[in-house]
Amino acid sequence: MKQMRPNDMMLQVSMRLITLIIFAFSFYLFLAGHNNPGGGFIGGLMTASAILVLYLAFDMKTIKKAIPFNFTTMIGVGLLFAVFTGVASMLFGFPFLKHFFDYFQFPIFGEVELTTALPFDLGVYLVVVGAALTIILAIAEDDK
């Protein structure tokens, strides 16, 4: 006897749609987090709750093959960039993980604020997506 597949279309194209608010919510949390509520963790859980939509609404197999990311080397690289945001401003005499910002002008944006709590928050966000996707998908492929 043949074993049909369900048809989800419905379901594959609805979470497109919400997958692609929760990553547009998410990266504004991310850049918001410095001044405001948010930041790298929140973000990174965001994002990790839409790559996690998709996961529910198509087969491991597809996603796996659209998103080809290696989720623990997701965590060493956010790590380093964690690290060595802190061990920067050590190598120019301050404590580590000391604040610098300075406003920028950018053809397009006009002024902009940039702050070293960007590639902290970067770092902070790589390790929470990779290690809650991590988790989670070791959870989803035991098999026994």
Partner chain sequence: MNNLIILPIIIPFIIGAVLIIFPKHHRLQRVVSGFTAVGMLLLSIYLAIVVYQNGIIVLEAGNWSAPFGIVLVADMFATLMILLTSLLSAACLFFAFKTITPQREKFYFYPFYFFLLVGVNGAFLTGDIFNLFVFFEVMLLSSYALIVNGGTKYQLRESFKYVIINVFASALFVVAVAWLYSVTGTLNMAHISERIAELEQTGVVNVIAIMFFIVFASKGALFPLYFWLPKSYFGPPAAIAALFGGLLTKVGIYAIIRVFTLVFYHEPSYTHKAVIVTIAGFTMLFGVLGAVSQFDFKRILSYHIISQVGYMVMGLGIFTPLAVAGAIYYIVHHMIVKTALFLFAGAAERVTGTTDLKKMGGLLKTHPVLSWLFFISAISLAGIPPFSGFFSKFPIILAGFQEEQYIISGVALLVGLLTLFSMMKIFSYAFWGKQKHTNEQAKLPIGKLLLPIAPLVALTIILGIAAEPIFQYSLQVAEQIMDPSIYIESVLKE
Contents of the next structure:
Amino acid sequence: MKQMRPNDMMLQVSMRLITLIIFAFSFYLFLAGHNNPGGGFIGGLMTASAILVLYLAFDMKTIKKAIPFNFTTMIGVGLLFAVFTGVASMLFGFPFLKHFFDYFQFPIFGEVELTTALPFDLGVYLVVVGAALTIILAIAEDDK
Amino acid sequence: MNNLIILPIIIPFIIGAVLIIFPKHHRLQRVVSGFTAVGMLLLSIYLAIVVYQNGIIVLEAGNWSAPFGIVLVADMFATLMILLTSLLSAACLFFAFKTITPQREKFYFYPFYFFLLVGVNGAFLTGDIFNLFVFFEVMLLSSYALIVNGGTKYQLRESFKYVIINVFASALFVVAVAWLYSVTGTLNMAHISERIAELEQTGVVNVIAIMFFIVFASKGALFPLYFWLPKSYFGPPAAIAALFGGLLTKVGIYAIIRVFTLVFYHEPSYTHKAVIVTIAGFTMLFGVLGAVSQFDFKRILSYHIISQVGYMVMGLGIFTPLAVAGAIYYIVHHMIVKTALFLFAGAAERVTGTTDLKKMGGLLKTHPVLSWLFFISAISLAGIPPFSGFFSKFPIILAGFQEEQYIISGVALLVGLLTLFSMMKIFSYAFWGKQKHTNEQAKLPIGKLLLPIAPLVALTIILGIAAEPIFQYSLQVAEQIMDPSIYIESVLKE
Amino acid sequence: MEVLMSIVIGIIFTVSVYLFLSRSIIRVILGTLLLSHGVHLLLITMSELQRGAPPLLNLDADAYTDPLPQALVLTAIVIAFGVTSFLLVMAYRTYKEHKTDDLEELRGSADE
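Switch from the form predicted alone to the form predicted together with the partner chain and print that structure.
Below is the whole assembly, all chains and molecules, this chain first.
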């Protein structure tokens, strides 16, 4: 018997738009994290949820083509990012994880505060996205 | 200079993260992890020497000064534990190279192995009670992953119980930290100790102390919270079981000793001499009775972990410098010998294909080296001179008699006797008697398996022969941890 | 407010212990989840439920809040997240291997 495919055109079209919004908001949360609510963890979870929504709307193969990362590798890279932020300050003779910040002038954004917490948070972000998706996909792919 | 003490935490962290990225390159993983294990061993020896010569090293992470930021404190006790950890992890890792199957390696065995070391070393080094919780969780999460590694039916079934009891204990840990924070308003252990000294340890502080004891007791497998241990340590492969048996419960014991010498030391007549000593007695007795009743190589060893954890806690409970030094010596002895014994069980299982004593026999004839090395470790565990077991039990029991704790000392002596009995049971069933394994099995070469274990056996002999200097060292460690003002001054710099 | 919170925490603990004692794996995991929520609420309540500005140098306010418990709770939440997701995967694998999620059937026999 031919398998019935549900008509999910509405879902697919609307998801393309919605995931874009979620991605943008998660990126905002990630950057806002230093002095406001947000940060790598919550931003990462939101990105993971956006990717999951894509998985729901489309099938596994399409998304694998669209997002060609290995999520487990992402965990490793994220951990390295986080730890090397701490190690970097050791190389200059400061204690582990010493935190630096300064204000820079950028053409469009104006004055922006850049801190060494940012690469650390990027590491957290990558770890969270990688771990959440690895765990969920491990179960999803198993069910065949 | 102070950054030196973060290295035992971040080196395994970096290596673990790198190994996640290359999960399929088994050869690369082995080479990298082997070199790291040796490097860690050298580093921890260096660290122990530096701390021995220069006193306590304190690192304020992120340059936030003491009571506000997180501190890492390397005193003699912590560096000793890190040294032992590196030693055991190297031995188990080299044993794993020879025994572990590629399917298990594929499940991120090496990354989790190193994350486990991150958690363990972090728990030894941290000077912050909440940070201790975090490192405990790092350690436990990696241990969950390692204990189900391979995913056999038995492992999945028993590990679930292991995970649930630990999750529950961790929740209680957070509760205890919350109470402590609401009473003292700080998380830095040196600062907490100061505040508790001002408060006087009564009422609610005692409740918090016992709460911490319950939390660490369930991680360290004390009576009555030990039931998860024997079954869950039976499932995983020998290298992992040996690492867990040698290491994990001792992290709980370390935390008990640290907390009850640094923070809750004002009411020893209640917390130490009543609660801890009683629990220690029951732990020893029930552990050894469990071992006597078993007929399986690995299960007997698992039950002996419980009974011997009781000795360490008994040393703390008697709470004189001699007894605490004995407890520290006992930890050193136990970690080395117990790991060696578990690895011997793995080697014997390699030959006979089982760990059921009734189906084993005659190993002495076919594998004499294995048998005699096992014999040395076994009688060392039971406390026969001139090996390390005797010289580590002796000060604890001596201190027990000095402090007129006759019942617990009697129990300790009885438990020593029963330990000897169950060790001899293993020896007579598995090594003596008729050969029950086939001739093909008898020809299996296991010389390479014994290479990582031999240094551990050599160490137990050395620890016995050179008991005097090592006991002096333990005594110094004990005096350092029993005088909290040294720790507090070096952390808070007053 | 603290009293109300204590009652809520008590109820959460009761429910989670009840779930812990049930026979289905997934209920036990829900119990751990609820327990961690209760613990986190306890942690935030234990330092009093304060209202006020964050304790930053350039802020001028009548009252400041203690940021430490919030940082601790955040850390504890992340850890609970990790543990719960691990437990769910493990429960799934156990179910696949044993074809049951009944803990009574997962007891194991005494002699193995």
